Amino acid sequence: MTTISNVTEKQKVLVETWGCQMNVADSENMLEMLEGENYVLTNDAEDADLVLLNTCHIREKATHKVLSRLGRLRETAKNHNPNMKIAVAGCVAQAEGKKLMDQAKNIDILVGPGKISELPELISKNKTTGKRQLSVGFRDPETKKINKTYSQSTTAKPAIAGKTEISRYVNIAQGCNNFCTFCVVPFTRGREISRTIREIVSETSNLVASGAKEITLLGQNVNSYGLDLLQGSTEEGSLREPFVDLLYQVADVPGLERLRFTTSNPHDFSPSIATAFSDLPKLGKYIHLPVQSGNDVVLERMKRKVTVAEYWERIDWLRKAVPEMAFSTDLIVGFPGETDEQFADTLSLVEKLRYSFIYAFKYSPRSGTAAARFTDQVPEEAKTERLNALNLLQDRITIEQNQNEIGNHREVLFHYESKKEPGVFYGRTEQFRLLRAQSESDLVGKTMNVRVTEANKTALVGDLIP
């Protein structure tokens, strides 16, 4: 393979990441590759030898956003940095491919999320030949592994700009085998391919050794982690579900204080995962469990493979395991065919379950998905009204829940110090609620007992308990 390691002078790379936590983890992996090829981070496009845009395709007008940014970079190159190279990665790169390169002539390298291990070679070929480079497509699920996408080095991968070193992401699998009718992920990230437990534990250990206190395991559907590895193999030798086995082994990493994961699909969420929360204190008392709608007819059209009653069953498993469990979820309003009565069922679910917070979105048609072809699309005005009503309801619930925290003693892992207010530190409780506290000593990376004294919609305020 051609590399760019013979470059002795340090090159500067600007990394811009849009979208989900998976993209953040992918950016960190690409940055790790580039650091091995004599690149260092910069925050200034005028100073960058390479600008890497890691894109997201989950929302409408994603391509327009990328083209807009490329237009501004074209002006930066023209006026300040004529030698700038531009690489576009991520889901827009996969979904649009050559079409995007035809629209934006200043793209030098385009690479899909399934091909990011090729990034150094693509950069080298571009420099050597002067020709634009494109690599999209998916890894072969039959290989039973993710082919050298992840470093085998014994040092921790770097955090991208703006990401705290205290809390880090670890990808455990790529792709998704669930074809929800609204979702473009299977078309941009391919079928599920899991990393081995050994790889994941090793990366976690390296990150903890470099200062991480909290690890979040990432997958499009973490519940189905490892099922591809089990086909014709007994390598792990465990009687537990692969994902549950992974949780117990990662939780054993010395120095790790907190362990989280996202995202779970409720249809294959098991009692064993709920039990892990009671067995493993590091998992805390919070879970993100997307429901998308509170109505069974809508859920069936979404192909979510779960009913509202089955979703409540999973909530009950978790509350029995951890009575103080906090929940968040994803919700889509205005899905094709959704009536006012069906939307009212979503409001009712939110009112009864009382999420800590939600991620709510208006339905956005994505090219290639089944729902984009449905003829009973909901008018934009109705979507907006429903989203506003849902957010107003959740805001009230969030404020009430946060105010109920006043007087409680909580264990808080502090992640960072405010840049605008020295001596003010922010962290998360076990229920994942944001909390701020003042201290004359550095709290970053420390887990402290805090008494909650104030609360608003955004955060709790607390005093350290001596």
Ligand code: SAH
Second form
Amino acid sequence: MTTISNVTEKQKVLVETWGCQMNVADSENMLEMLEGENYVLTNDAEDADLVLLNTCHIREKATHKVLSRLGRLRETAKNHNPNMKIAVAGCVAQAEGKKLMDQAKNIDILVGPGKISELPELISKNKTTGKRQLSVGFRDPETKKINKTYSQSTTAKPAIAGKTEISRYVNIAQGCNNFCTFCVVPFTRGREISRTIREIVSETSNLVASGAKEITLLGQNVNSYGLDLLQGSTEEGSLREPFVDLLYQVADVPGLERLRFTTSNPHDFSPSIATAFSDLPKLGKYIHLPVQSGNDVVLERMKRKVTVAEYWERIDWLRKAVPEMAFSTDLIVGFPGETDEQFADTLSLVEKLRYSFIYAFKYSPRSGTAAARFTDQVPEEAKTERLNALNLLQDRITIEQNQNEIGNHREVLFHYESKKEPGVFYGRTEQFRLLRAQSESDLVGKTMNVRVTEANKTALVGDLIP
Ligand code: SAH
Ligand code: SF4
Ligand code: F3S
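How about the form predicted in complex with S-adenosyl-L-homocysteine (SAH), since we already have the form predicted on its own?
All chains and molecules follow, beginning with the one already shown.
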């Protein structure tokens, strides 16, 4: 008997991603699943059989943004593309659920971050029944089903903004148990569930085999990775902490050149992570360590569970382990009750620590979180003033830090070639600074020695050292 292969026309999917790296990783994951279902990527909504919006709920107006995008898509569908299907994924999908589907009738599929592995099935059910599909909620932490939630990322081209084939993300844990009083993540991503070391190493090896040189391990709090796996386990395990164990094992993957991780929570940060930086050159010389505020009273009310002095202690461990360590951080201004004096402590911390860059945000009340119920909310104008002052200070420091690089020799892993200027390549130094260099030969995926010749706020410029 002969089988006639059924050559079906490819379907087109447009993927739009908001929010953090976990969402970028989820988008890559969903795209890979869809490619398995005969979809290819498009950049054009008019042309898309499916539009997938992967949403973020971290700050205000999140739902509003999604609804306004859905409104525009309704017009596109009406005028150009009547068969367009729309799927909404991510943290707004989880937080708003059915309410969002009631508000926007053009959503065909709604899938929460804990259920993305169901996406192909939901699409197919929608097609066969014509009915709208919804799946939200989390896996039962007892059954530790995260391995089933994540398909193994292997060769899918990272088509999601910001990522290249050279630098890929690997999720190590979902969710968060910390409940910082400002933060919605524990509600949109559920409790922390870790993947196994074996799975993470195997995914890393697959990605490296398909051309990746740099892997960034992702979790909301990578330092508490694996603590859930240890619970109830009677096996004699390694004496190291699970996250540190993971770092050493992933760093061993042959062909991997750089290993990064984010986000590190200072509360669970231990001296052995600093030691890992000095033991494992692949870890580079950079860490993102969110502090949120430079004042202990504010930190206490945020429930960050570390003091400013303890935060400095961690910086000292890292600077001792790697003298040229570069740092970045997240900061919130105008947290409820924050006075001018308390904000001044944040400015002093930033002035003294000398981050390479910061992400600063105005506090945004999130319904359901403890801080949203605090009665001493800070007026919007004060938040704006503080944000401007903080960014102005950091801009000066960023420029100074970058200019201090002039004349230095740095090892740079090149990630991509500029589309607008062929022959111009962009990469990152070990300290994670963006660097551009010109070359007649292709530098993508190569690690080169570079002499820094110029610097501005956003990037360094360098000459290759033969
Ligand atoms: N898990 C990470 C943070 C993830 S959210 C950590 O603990 O460091 C990323 C950043 O968004 C936070 O570090 C914080 O600075 C900011 N953020 C979170 N909730 C916020 C809110 N309600 N208002 C303003 N900024 C917020
Ligand atoms: Fe949010 Fe805090 Fe968890 Fe980070 S550690 S995700 S800020 S609750
Ligand atoms: Fe946003 Fe969800 Fe990430 S709320 S920041 S996409 S975990």
